[in-house]
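So this first bit is one chain, no partners, the form predicted on its own, shown in structure tokens.
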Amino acid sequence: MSPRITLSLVAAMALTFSLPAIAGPTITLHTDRPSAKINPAMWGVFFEDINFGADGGIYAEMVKNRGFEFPEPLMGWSKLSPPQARGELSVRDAEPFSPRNPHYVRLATTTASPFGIANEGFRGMGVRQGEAYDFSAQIRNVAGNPGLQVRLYAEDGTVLDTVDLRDLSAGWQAIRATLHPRDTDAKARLAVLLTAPGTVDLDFISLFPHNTWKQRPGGLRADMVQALADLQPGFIRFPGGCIVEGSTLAYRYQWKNTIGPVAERPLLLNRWNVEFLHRPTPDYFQSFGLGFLEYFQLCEDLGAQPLPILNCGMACQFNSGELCPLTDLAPYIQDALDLVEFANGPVSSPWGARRAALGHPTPFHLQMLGIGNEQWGPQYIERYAKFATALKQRYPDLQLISGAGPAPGDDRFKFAWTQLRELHADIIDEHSYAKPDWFYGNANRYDAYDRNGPKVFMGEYAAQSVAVVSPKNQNNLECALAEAAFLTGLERNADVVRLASYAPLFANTTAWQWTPDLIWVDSLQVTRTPSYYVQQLFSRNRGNEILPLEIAGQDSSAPLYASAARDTVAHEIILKVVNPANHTAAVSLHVPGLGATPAPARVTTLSGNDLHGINVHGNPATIVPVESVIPSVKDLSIITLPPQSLTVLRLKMP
């Protein structure tokens, strides 16, 4: 969705007046003394497989438990058997298609009455009328000459399409077909049925929309990736936060298990499967259809720098906190070294050759790597130090991201910063989930940070409308504006804050574990929140040089929050201002270098009448950016800022 251009020229001109300065704030931009450079990759996204963000989300596979590898091997499946059918269903592992995923289902029937299984998908399969859906499965004919039929059922039981499969082989064989549903349905089901006497084995039953991102078979959901592309992210942090650690080390994320043929990627319990009693998700597992090669490819597609995060030998400290002994840490460090080679190594190197064999001989140009997620305490510091020594010895230019714990100012945070500063850490990852007041109150947080110390990655942040982890949290306008005010402080201090990303990124409306979230989806729809549009406005208007500014004469009870940058390529000044008050603010814009010659400006405003306003499926445009043009801006022009708004002004320099 692009920002709507809805203001008429007359309305746009009302935003600015060439009148003498009136009583009110004055924003002064010092265009003659730009300070530090802004990292071109500053504004990015943090992806984690939480809220069904990967399986059941951006990974476009529509069949849940396609390989029957869940601990309950028929979870997601149901038996279809009319009374007159005589059939048997069993899960087996003898002579499997894939030894790494050995389970499969056997169907046997002695009648011509349809007998088989149906899959419910991830809270339903979303299909659109007339579009193509690619079915595939590994099938083995065990006995007889069975007929096999694939059907799509609507939620109400209507048959949406049917395909017959013929000439089944006595050995495992990949069978493919295409389905074209006759209607749109958000909760369709896929069925595979025997229609003649016989016995067959089925494994890796799959259904993908043909229309995936860049039309890649078995790829990513196009509308969800488009929402990321529209953010124009500078980086993508992956594969997550707590899932990197795992509840125990046995359940940690291991990148080497996520590359190669998808049928050979072993299933793993998702850490969010068991985390919250108030939001149980017993069907949440990681198939790794979205693996490290796909993550790197997504970064390349979007022009974003890859930022992978690896386990540092510690399980999640909110769970078991299990530690790998320091004496046994070598394999974890080797995994990190191998990952850099996989991403950047020549095809003559072992892991560069592996990347090339997977279809990508060109390096991915990895520049950053995260060691651990949000661990804390001396155990983390001593493990990070060992990683840093090994990685810097081989890859001295690689920027390492270290962690400062889960909170932005407690004793764990202070200890981490003290220790990491002594270790000359490159970039320290800070996290904050808090009420909107915290974000307003911390807009100046980085003003006093040491300019010569480690840099900052604000890697996870989100304003909580109710409380951290509350199911009642909403992505409302109040939260978005508080985040915007905070981001002006990050931008003003871009010499210290090099990277920033909201978290979490995606959430399924019927299968979420955590709120709030940047983008909400179901099986057919994608809704972008007010927080999304804040991110988008900062990312699309990032500039490359910080411009110092001052705000004078403002009411301390209703302060403005602002940052400014120069885009030296477009020859524009970019001013971002947040007015959180419930009344209009008339601001005198003092740009000493502008002079009396009028200059055109483009204005984008995100605002709303209700601080509790949200965007939802069915009404996704309650709060969206509005664009306008101001044809003439001079020094000391009066700019009118709407109440409860973020305004981005791009002003052409003479």
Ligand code: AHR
Contents of the next structure:
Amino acid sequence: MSPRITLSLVAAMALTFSLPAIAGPTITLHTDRPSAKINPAMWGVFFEDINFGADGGIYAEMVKNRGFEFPEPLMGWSKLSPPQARGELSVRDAEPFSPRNPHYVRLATTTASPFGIANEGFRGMGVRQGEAYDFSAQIRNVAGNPGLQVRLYAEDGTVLDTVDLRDLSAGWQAIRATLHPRDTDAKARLAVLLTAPGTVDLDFISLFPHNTWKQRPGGLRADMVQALADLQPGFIRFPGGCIVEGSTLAYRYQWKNTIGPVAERPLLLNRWNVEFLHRPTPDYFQSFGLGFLEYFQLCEDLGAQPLPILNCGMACQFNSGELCPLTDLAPYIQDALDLVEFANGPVSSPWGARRAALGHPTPFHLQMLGIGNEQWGPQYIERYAKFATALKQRYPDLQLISGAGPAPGDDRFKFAWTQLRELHADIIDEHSYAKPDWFYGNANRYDAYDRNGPKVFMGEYAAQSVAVVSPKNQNNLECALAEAAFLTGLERNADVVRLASYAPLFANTTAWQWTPDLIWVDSLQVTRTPSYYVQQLFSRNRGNEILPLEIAGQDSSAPLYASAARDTVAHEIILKVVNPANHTAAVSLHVPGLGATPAPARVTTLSGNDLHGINVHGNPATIVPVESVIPSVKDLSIITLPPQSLTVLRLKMP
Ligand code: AHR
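Can you now output the form predicted together with ligand AHR? The one shown was the form predicted on its own.
Now the full complex is given, and it begins with the chain already shown.
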């Protein structure tokens, strides 16, 4: 990291027992006061297949509509033939390789000129020179002795690699090949071509980078998972978001449809396909290649607690708001009970056995489950109560997450809190998408929360630079610092706020619906936003006990926002301070426990000259954390906080 930004710390003169007469504020850390434990899983991530986050994102499949099951079966595909080639392409469904994947294409030609189909990928396929790509398809030789060739084309039409497929059989057969592109291209295409007279049937045409996360065939994009791993998330909430609810109940997310052979997972319209007329994505569907087993596995890989959210018998209230009658709710509740058994049950139980059959005999240690996403109103409370009764009866230790609607203080929110408090709900999910001012104004929000009521999951938040769901919103420094100020309030109140996650997580720059987002990607690049670095600094400097602090002598027109924690394992004090002002702040740091004994400190600062500053593909490091070490800090040292900054200071205790 560049030493672009420095933080200077000047040890105070021998003023061990009285505060020095300095102009700036004093931050006092009460190292002697007993303090509450911070949930080790507090800082997590919220995953939803929005903005091409899963299909076209972290799920590394490069072929769009690989099974020809989109409502327009050739969406994403085009006929490819030089002018002299004669051939026929048809979509058929007689005798498919799987009845759960009924459509396939037939190619037929009478000439030796290449004729076939090409796939555009998710707005182009990203391929890298020097890397291998695993092709696979279901192929049936129908007539003749057809030659088949797989080609990878660059955007400009250059052939990047070809592989011939031979010995095709008369029945459906899975054929595999490996491609090695000669060049790197962000918008490559994959083609399958007949090169000799004959007829073939093709289905489930797939291309994955060989180098997926943990080298798992058919797995996840390594660079995107690495960005998550670098956050060290305490939990992963999945699979959403509104896609849990569906625009109608028929389009809700059903976890049982997302496990087992990928070709047999039924395709579903992605709710974000049609949600925003100003950002249409007609080619957005859920293949469920990233399904519940893969989500649990991702949590296990990253050491994060799984936090699945299930439909509670309500479709999205911004759409149809369709309700499953209370009398018909049993299958929904059964899905929840079965999910807990799928995650945790012994292999002797029906769903534990299913997990084992899918290759994971050991349990996933599910401790939390969300009932509904962003629901509101009495209909939600009635349904939540039924889920809670059934789940608690069988799994009394399971922590249930309930919803409080889409806004953090309206009538829907107040109603939900009142009702859920009466029901002794475990953890309530609060959401806030608002201008930066809201986040500064709510830094003390949880100071007044009832310590004996339900706990809080600040499950969706993001500062909006322009307005909620405005396509002009930017992930700029101003928003990131406002979020950081808010997060200090969450950390100071970690006895109430048990979980927190920014939303949404991913967006593909070529196909997004919602901005801002924590991480932006395209087919080859991953760019971490200033908000990402705020999340990362809180997550990686979490500590395990709250340390009470006071800020005295503040200039009320330019307040600082701070929180502190103790890491009793590393014997460190962790101080986080946001200075939103456009000038440096000199702060006296009063740490009674430190005494006059000098202690080393590690400092990380996120700042920038321009509040509108952003990180973009090609220039992803405009705003990044900068680290430095200060060899010796004493009680009443003066620290200098750069303008427009978040500073994290880790102090070794004697
Ligand atoms: O994060 C985007 C959407 O915002 C989520 O799907 C939903 O829960 C909220 O309204």
